[in-house]
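In the block that follows, a single chain appears as structure tokens, in the form predicted alone.
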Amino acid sequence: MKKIGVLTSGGDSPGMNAAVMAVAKAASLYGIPLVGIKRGYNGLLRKSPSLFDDMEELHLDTVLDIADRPGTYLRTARCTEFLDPAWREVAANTLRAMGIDGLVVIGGDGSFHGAEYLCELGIHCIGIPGTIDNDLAYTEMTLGFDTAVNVCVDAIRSIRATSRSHDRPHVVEVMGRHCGDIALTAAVSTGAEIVLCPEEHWAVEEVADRLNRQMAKGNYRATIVIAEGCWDSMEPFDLYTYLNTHGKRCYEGEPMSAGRLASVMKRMCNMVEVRSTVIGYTQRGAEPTARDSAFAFEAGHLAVRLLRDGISNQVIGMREGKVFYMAIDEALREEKYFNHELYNLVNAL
């Protein structure tokens, strides 16, 4: 292995600094040269007008103290591009031409289906999982999504402290598109009451009767946290007509968010006020817990020596507290698990 790169790609998330600080420590101990490579699969199509803006040699001296920063230092970009083969054929050969060997990408399951597409060119590739939202099934954790259950935490805490002192219910929303793990971490967390997530098909009218049986109980500072993508699974609802005729304007064709959720609960469960906040990409920008930094220490380490040791097409993750490896295609391959028995657990209790 004469030269290896690393790239970030997709979504940021907590721990990718990390990560391409152990990668560069790997290197340096099997001395191999590294390069970063910017924006993604968008510096290996070239887009910018110098190959300084698209590519830098990392050294230890230029990475060491990026492990705890927030975000990417090689920043970070979706590359549309990169569906088409004839891009993905001039990726391949900006890394002949760099005397690249091997590559090692940091991202989600779009990012390792590009890896995939460069190893069925002839480059060795490597993925380690950078999802906050911790929705590839083949590993139980990707790097930020620890940290990002934690700033939910934090949040969700704060915001029931008011809701304490007000009697006054309150709609959390958190990441998460497809995948529920950071609303649910979050929810059994902090004793949220409700929890909504995408792969549970939910009814507004359910989740009004949840609030009010809380109500009954004496309990009327309940926390409903929801996953962004949870509207995909909401059973029909007429939000226009509802809130149109119970004193709250509502255009048609507005779609149900956390704010016009809350809108309903009040008027439902007859509350004088329900609140919401948006948690938004302070779950992205955080520095990386421990767990996140421990986990991007190990993968960085291991992705080099697989390279350097000829092994290619495989991702990291992490089984039972272990490090390990595996092959990209049966990887994502596998089907993702959600605790169906802990979200019900939580709207049950």
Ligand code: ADP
Given for the second form:
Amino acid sequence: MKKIGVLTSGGDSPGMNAAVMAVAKAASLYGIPLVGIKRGYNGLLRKSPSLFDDMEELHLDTVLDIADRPGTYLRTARCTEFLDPAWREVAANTLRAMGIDGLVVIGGDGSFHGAEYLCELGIHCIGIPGTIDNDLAYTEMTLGFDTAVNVCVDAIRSIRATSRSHDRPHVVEVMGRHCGDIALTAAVSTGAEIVLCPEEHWAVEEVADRLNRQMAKGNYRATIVIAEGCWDSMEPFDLYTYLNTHGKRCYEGEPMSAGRLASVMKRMCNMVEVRSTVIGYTQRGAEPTARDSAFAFEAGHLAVRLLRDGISNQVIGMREGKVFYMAIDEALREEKYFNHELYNLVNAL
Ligand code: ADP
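The structure above corresponds to the form predicted alone; please provide the structure of the form predicted together with this ligand.
Up next: the whole complex, starting with the chain shown before.
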């Protein structure tokens, strides 16, 4: 390996900087110069007026300072041009011109597809799973998932304290795109009474029924944790007619949301108040937990070691608590596991 590049791509996640630091440490250990590529694959397309806007030589000293910071020092961005083979050729030529023969890609499945294509063009690539969503089937954890869950747990515990004081249910929306892992893990960790995930079909009436059953048992402060993608698996519900006939204005075509679900629950369960909170970006912008940082450290080091040994087209993950690697195409073919039993248990109690 003459020189290695590293980039972060897709949505940012806590632990990305820690992984870049680990890559820099390992590169320094093996005496391989390291270049940071900015804004995902965009930095390889050489469209910025100055080279520094696209890439910079990464010195260990700089990177040590940012290792525990949230976000990504290298910046991240979607790069639609990368779906076009002609632009991928430009990227591979840029890497060759810069003398970079190995690339560490920190991102999610989309970014890994990009890395696979670069491998076909002769660039050695290794992927590190950087996404809070935990939506990659081949690995037990992705960088940022643990941090995101812990942010949700802190927020839900605070919300439950106020829910308890006022005997008032609360709807809490967490992130995760089409994956319910953040919602399910946060619900289990906080004792939430109801959880809704995109992996399971659910109906509004059924949620109201569960909430009513909680109240019949004397629990007026249930927490309903919902994954942001849970609307994908909701049975059809005429929100417009329901809210307009129950004293709440709703415009035709307005989609269901955490706030509107709270309004519907308030009416279906005859409650004085049901509130809602969307946790949002705080999940992505938190300092990484020790678990995420430790995974980042091992993954970053392994990525450089693989490149040094001439091994390419692999992704790094965690299985049975151990860091491992496997071929990108095989990893992306694996089917995501969702713990339906745990989901049913949360909703049954
Ligand atoms: P993530 O990596 O978190 O899944 P995206 O799906 O947005 O996030 O992908 C990040 C970037 O990876 C895209 O902006 C694009 O540059 C690249 N990418 C995504 N899908 C592909 C693909 N099928 N082929 C080539 N590059 C891709």
